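To begin, one chain is listed below as structure tokens, in the form predicted alone.
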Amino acid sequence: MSHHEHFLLAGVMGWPVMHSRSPKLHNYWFEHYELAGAYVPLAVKPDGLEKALRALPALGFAGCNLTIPHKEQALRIVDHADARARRIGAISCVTVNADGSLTGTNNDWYGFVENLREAFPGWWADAGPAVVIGAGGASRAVVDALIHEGTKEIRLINRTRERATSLAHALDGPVTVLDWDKRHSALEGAALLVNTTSQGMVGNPALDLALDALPRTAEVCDIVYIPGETPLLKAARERGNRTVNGLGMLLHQARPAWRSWFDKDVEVTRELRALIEATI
């Protein structure tokens, strides 16, 4: 859907949604860009999210992200989704149509993807195994990735066993669900390890898991990117390893956002990161 005749408006719905860091990115698209327009935060509560949503194409809204809470609500709101984003359960962006309509897509697995391409040039889904630690939205996610990107084998992790058996079942793919207490040795000749979980974040307990039987040749991804380093990224980088952390995921998905709200395509520049890392 083209805009380029109006004020072109989009936004992220959470709760809480204060802290996040989009606005800052979109709109630095504006105006590195040249555009007239505006990204702003909706703090918008579980019970008011279909309203909010339904709203959107009255206020001139191209569309909206979407982020904690609200994320699999989301799925069962919107009038059309894509096959990936019903696949995963969750969507991160919605579209408004000519006709008023809202068609949600998934867009985390691009951002995950385009982070580790950014990070590690060369990498390639099929190098070994991937080990994949939690089971919830980000998850499914990110396993959707590396089944789409041609992983051969995912070992999931997850402290409570039946989530992770239920995101396997769904999403259909080479997953073996380990049990938490293997997971030390589940990294044994791994390719790439990935935490989804909010371990090691600002104010959470870092991830329980040793290091000792992961190849130093293996990546090691933290979708987690406030802090800039985690404890699992700093111990695997003094180990040797190559890590990375969630920013680029985050950048990296509001690309497609674009394309689909302002028939625009934009670009994660360094100075772009650089505004968004000053502000971590």
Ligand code: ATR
The other form holds:
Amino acid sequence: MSHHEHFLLAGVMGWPVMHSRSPKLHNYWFEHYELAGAYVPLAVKPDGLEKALRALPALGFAGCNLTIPHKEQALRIVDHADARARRIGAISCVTVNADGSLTGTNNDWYGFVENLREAFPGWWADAGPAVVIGAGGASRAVVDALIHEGTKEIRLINRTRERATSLAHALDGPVTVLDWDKRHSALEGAALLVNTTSQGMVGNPALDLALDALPRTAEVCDIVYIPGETPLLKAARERGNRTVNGLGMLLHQARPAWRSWFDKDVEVTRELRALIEATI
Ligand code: ATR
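Please supply the corresponding structure for the form predicted together with this ligand (the preceding block corresponds to the form predicted alone).
Full assembly next; the chain just shown is listed first.
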């Protein structure tokens, strides 16, 4: 049983929120480590976000995660945010401090890197150029992670070029913005390809990308995890590239949250991965 005096509480705020796998993921850890606690879905409308966040200390929550559409707005509400979260322009996690103030962090970049490390043992960021497709919120965390890990050349391509340009500007790293129609040839000599767009996700068409120029030694990551193998990953795997979907990013971004909420290191076990995979 738990050695804690009180019931450990955390949750995820989103709108909608019931599709989120996070409650299943975090509640696994309460059970696995025999801790008395719960992680709940919190259906919070955008105009109620500030009140909901400010209620966390009074309710005894250690903190919460944020999902669509709250990540950017929450950054403006919290009392403190680390440099990383400010650079990315979004927070994925809030921690309640002892004095009731709120600290915001972004753990998505961490999940992205740990997912690559787990899937591709020996992966290192400056193995060669990285091509990142998409320039939305997820892309900001991915590009920031690659810059921070030491990738020397990042080719950023988005359907709407201006979004890629402003992302490159905000993150200030070795990022080259290329036109959407250059996406096929941009794969030449790449060591890593990452899809951060919603293309390939269930209900959406496949990402329109010809892989012919991509070296077969390149690693391919799709941050989408429903379906488990997007058309992009299937095409890459069939031509011999090593591939990974985005499920590990979801699993690993949850670990630093436990460190800051409950001062505990938690593990992504095979059992946990299978539990979440079974819901996909
Ligand atoms: P997220 O926060 O999940 O990254 P987002 O901010 O809405 O979501 O970004 C979605 C990304 O998918 C964007 O890069 C978007 O491109 P645009 O900036 O041009 O909208 C990309 N995307 C969405 N639909 C697309 C399509 N049909 N073809 C190519 N890219 C698409």
